[in-house]
Structures are given as C-alpha cells and as structure tokens.
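Only one chain is included here, represented as structure tokens and corresponding to the form predicted alone.
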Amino acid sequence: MNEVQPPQSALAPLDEEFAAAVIEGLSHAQKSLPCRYFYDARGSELFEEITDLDEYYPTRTELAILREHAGELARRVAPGGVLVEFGSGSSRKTEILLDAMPDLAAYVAIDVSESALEGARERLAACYPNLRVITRVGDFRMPLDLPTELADAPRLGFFPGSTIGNLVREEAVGLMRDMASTLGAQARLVIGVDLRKDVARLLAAYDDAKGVTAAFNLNLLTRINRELGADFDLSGFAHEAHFDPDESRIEMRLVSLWPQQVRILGRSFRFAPQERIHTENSHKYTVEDFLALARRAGWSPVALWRDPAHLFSVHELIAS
C-alpha cells in the first residue's frame, strides 16, 4: 500500500533545482535520476555503510594508498597551501593528508550535503583546533570564492572515491577543467580513479549481499516522496547494477516491476513492466585512458599510486 503523501503546501519548501531535475530526468523516453540527489541526511548515511561493505573495494583501498603516500605528497605542498576537497561528504579521507600537511592555512570542504559537512567540520574541529576550516553547501562545478587573505594560496585540489567515474568522458574533462581554473595555474590536484577489473568483482561491490546498496538507490525516490510530494511505492522498484563493457562503466538502475503510475507536482509518468530509471553511471579507467582525459583538461601528471593487485589508482596532476 502506498503511504499516503501530504499536499505540497505542507512539505517543506520546494527545492526548484531538484524538482525540475526529477521532472525532466523521468520525463525522456529513457527515464533517468540526477546521481548527486542520492546525498540527503539518510543516502549519505547509507553511503558510509556501503564504504565499509566487504564488498566495496574502492573506499578500502584507496585509504591504503593514500596512508602510504601522503608523506611523499605532502612534501610537494608549500606550507600555507589551501586543501580543496570537492565532493567532501564526511572528509573521512582528508585526515589522512591533513596529518602530512600540518603547515596547511586552512582547508575548503564543498559537498550538496548541509549534514555532511556539519558532522566533518564539528569532528575535525576537536582533531585540529588550529585549522581553519571553511565549508561550502552546493555544487563543487560552482565558482569558489575564498576569503581574501587565502586568495593568493598555493592551493592543492582533492577529489577521492573515483567520484570522477560518475561522469560520462567529455563532462569528466568539463569538470577537471572547471577544478583546473578553480584551482589556478601550477595547483595540484590529487584524484581518485577506479580502474578496470574482473566483471564479477564490479557487480557485487554494487550490488551488495546486505541490500545497502539496493536501499541507497530507493532512497532516492524516498526523496522525492518526501521533498516533492510524491507517491512512488518503493515495493514497486527493484535495484539492478548493470555493466556496459562498451563504455566501460557500472550503470545502477531503479527497475519498475510492474505497470504502475507516479505523481509528482501534477505530472503524471507512466512506468511499463521492467521499465528503468538509470540513476548513476561508474566509470571504469585503465591509467592510460584516465591520464589522456586529464591532459586534454589542462592537467599533466605528476604521481599515480596504485594497490599491488592494481584494483585502484590515485593520481596526482599539476595544472598547466
């Protein structure tokens, strides 16, 4: 049974940039959800969980490079640098090169989630009361503005979790060249990258025994209940991780099981028996196809780190 929703007028206020990213994403021929709505309080929580599945390798052992290089990177950081995370989520990661880099002027954490960002700046308040830590609530595709005594910084960009692969080619390019023109001439950026492996190994890091991330993906439509005065029955959809080897990514799919109809602010959209909704693209690299999508954004590199069973890379790049 559906629950039953309130009216608009008694949710809270509509997020005009969400709503019309919902109503234009289910509205084509092939339904799709904006991956970066995932990240409300509870798809955040739920993210954490799936970072500590046995199954999800990439959190794991991204961790293990970065604990065993970030001396060697630090190194290369002018004390006084500004550390830009985009897309910080609970900057879990970013302690790891906070404790190389204890000379650092302060540190920029931008992420869509308001909760999020509270929970890091309250924790890494008590673990380095001497940094000065600044937060940004949106988009990190945004401008960044910092105050005007840290504008002329040596800044050091950090974009972990291969965050890159949910992009397709040419926006991963767009986005490396908006960091690179955020960043500034001669900034370095450090840059985590999935790498291509064993199919089987792919599916069940996104498609865990558990079901977290089967409820990570629902949540979704959870959020569009919520937000947009919806009335998707989440018995009605089904999660499916899917890879497409011609473009070398992990697709996660909403998958309708039987004919069924949605409303959301007035519109009406149909769903056929196993119709989907796409919801998040996971691009898989080998180095070399990583490294020529990064030239082409202005970026040359500097370092790349890898595992010993080369499941995962880290790079680091300079802008040109």
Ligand SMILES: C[S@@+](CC[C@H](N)C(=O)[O-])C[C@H]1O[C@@H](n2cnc3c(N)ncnc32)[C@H](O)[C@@H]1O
Given for the second form:
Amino acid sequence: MNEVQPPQSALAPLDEEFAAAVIEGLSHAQKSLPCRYFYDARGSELFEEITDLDEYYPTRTELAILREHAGELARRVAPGGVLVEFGSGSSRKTEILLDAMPDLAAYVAIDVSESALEGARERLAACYPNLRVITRVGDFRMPLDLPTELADAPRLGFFPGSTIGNLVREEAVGLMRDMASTLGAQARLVIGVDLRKDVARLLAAYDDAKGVTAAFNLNLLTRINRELGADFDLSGFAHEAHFDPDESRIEMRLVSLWPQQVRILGRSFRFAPQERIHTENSHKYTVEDFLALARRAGWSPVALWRDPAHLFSVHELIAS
Ligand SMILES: C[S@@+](CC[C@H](N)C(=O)[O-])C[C@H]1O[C@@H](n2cnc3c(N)ncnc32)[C@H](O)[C@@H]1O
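Pass me the form predicted together with this ligand as well; I've looked at the form predicted alone already.
Every component of the complex follows; first up is the chain already shown.
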C-alpha cells in the first residue's frame, strides 16, 4: 500500500529556490553552495556508489551497528507506531528496522531526491507488501503533515547516515528541535552520528581513490549547468576534501584551477585561480559534544551504540 504525496509547497518552485540559493551562495566573498542540491538523480546514484567504497567506512559501520541492536530498539517501540525517516535516500538501512518492527502502522520517508524515494518505494512495496509506505518529496526542515488516522500513533524518528553532520551546530540543534515537535512528546529518535577520528582516515573517506566523491561533488556544477543554463567548465574545477580541526569537520570544496568567469541566469561570477566553492560540511562529533546538542534540542539519551573501533555512533534519544 503506497501513497505518493505531491511536493510540499515550500519546495514546489524548486527551480526558483535552487536559482536563488546558487546566486546567493556564489555572491559572497567565500563562495558556497548548499549541499542538499547534490541529490538530483545522478547525485543520489553517486552517493549510493560512495557508500560501497572501501574508504567510506560510515555506511557499513552504521549498518553493522543497526543489525546488532535493532532487536533491542524494537522492544521499546509500541506496535502501531509510525517510523519517520529524514533524508531517507535509498532506505536500505530502514529495512533493518522494518524487519525488527513488523507491527508498524506506516513508514514515512522524506527526501529531496524524488528518484531516490521512488526507487525505495518500489523496492519496499515488493519486500513489505503489507507495509503502508508514505513518501514525501521535500526538505526535512519543513513541518510534516501525516494522514489524520496516523496523527495519534507513537512516532519513531530515524535519521541515519550522519546527515546531521552536514548542518552547522546551531542548525543541527534547530533541526532536532523541529524533529521533537514534529514527532511529539515521548517520541524516540534514532540518529547516526559520525565520530571524530584520525584525520587521514577521514580525508580518504571524502576523497576516494576511484574519484567517486569527486564526481559527486562536481555533479553539482553539472546540475547548475543543466537546470539553470549555466556554463561551468567542469575541467576547470577540482574536488578537494579538507579537515578543519577547530570546527571538527570535513569540508568539501570545488577549487577553480585557473581564472575564469561563469554565466548563470544572466549574471557573471568570476573565479580566481585556487578560489574555492565550499559545497559541504561533515561535522565529526565526540559522543559528549553530540549529546550536548541533542539535550539543547529537547532530547534525552536512552541508548548509545558504537562499533568496536568507535568509528561511528548510533544514538537512541527520547523527547523530554
Ligand atoms: C548522507 S545521505 C544519507 C542517505 C541515507 N539516509 C543513508 O543513511 O545512507 C543524505 C540524504 O538526505 C537527503 N537530504 C539532504 N538534505 C536534505 C534536506 N534538506 N531535506 C530532505 N532530504 C535531504 C539526500 O537526498 C540524501 O538522500
């Protein structure tokens, strides 16, 4: 049983919103582009390729943690609950929870990538024919309306993939606060958070030998060319991953290789040689730092699971 909802109104004028974000981001002295625009159909495909790379430890590590602890988690979730996933992508991790919680009333998947949601919806319909699947194409920062018959069902939020790390700390607190009000009193949130570690390992995860992460980063320029009629010369930009120890985050950037000018929607943007466009942050937390943010957002810890090498953490939180 599947329901496809129309795009949420805040994202309906996607091109205008995208155009405004690109123009704004490239107009500052420090040029930047919002990372949520990575995920067009090709970007979502490339992200899935990244998750299989040897260097990219987060996905396989989080999957192993979830497999080990899903049973314990499921024992604390009331039957008839609704599983709400933010930034669900392919929903592959979700299957671990769905297998452990056969009595859910519905699974709600929210993502900006329509193609990823569609692929997930088709696969889940085949694997879980009795599960009610609701997909929402849109920004997970927007309020969520659920069908009235589900309004009183207990809610379990799921936010894997360390997507929380893509937000700067204050935005992360704001998003988790919004999730607490969306999910309601006594709701639970299962959230995957990448941990601070050896810098060489982090850099390799964001700059792999096969160049898949580079292709993912550069695809943003391809998208701007296609959707906004821009004329970025992709050979004039290179992928870069940098670790900022003060912010404890990996920054992905696109580096201009020579002086150049790009036309976007009738405007010109100049790039000096070695000038960078900041395209993504991936914050790496200690457990204590992350829990301090979660507490500020109205969540209390219930359980913490890590792999033996403490590469990645999965937190179960309860709305306080
Ligand atoms: C790092 S990937 C994680 C995907 C998946 N949850 C996982 O754990 O493998 C981030 C996902 O969030 C989605 N996303 C990013 N920003 C978003 C936003 N503001 N609103 C909704 N979805 C977003 C992307 O399309 C992508 O599927």
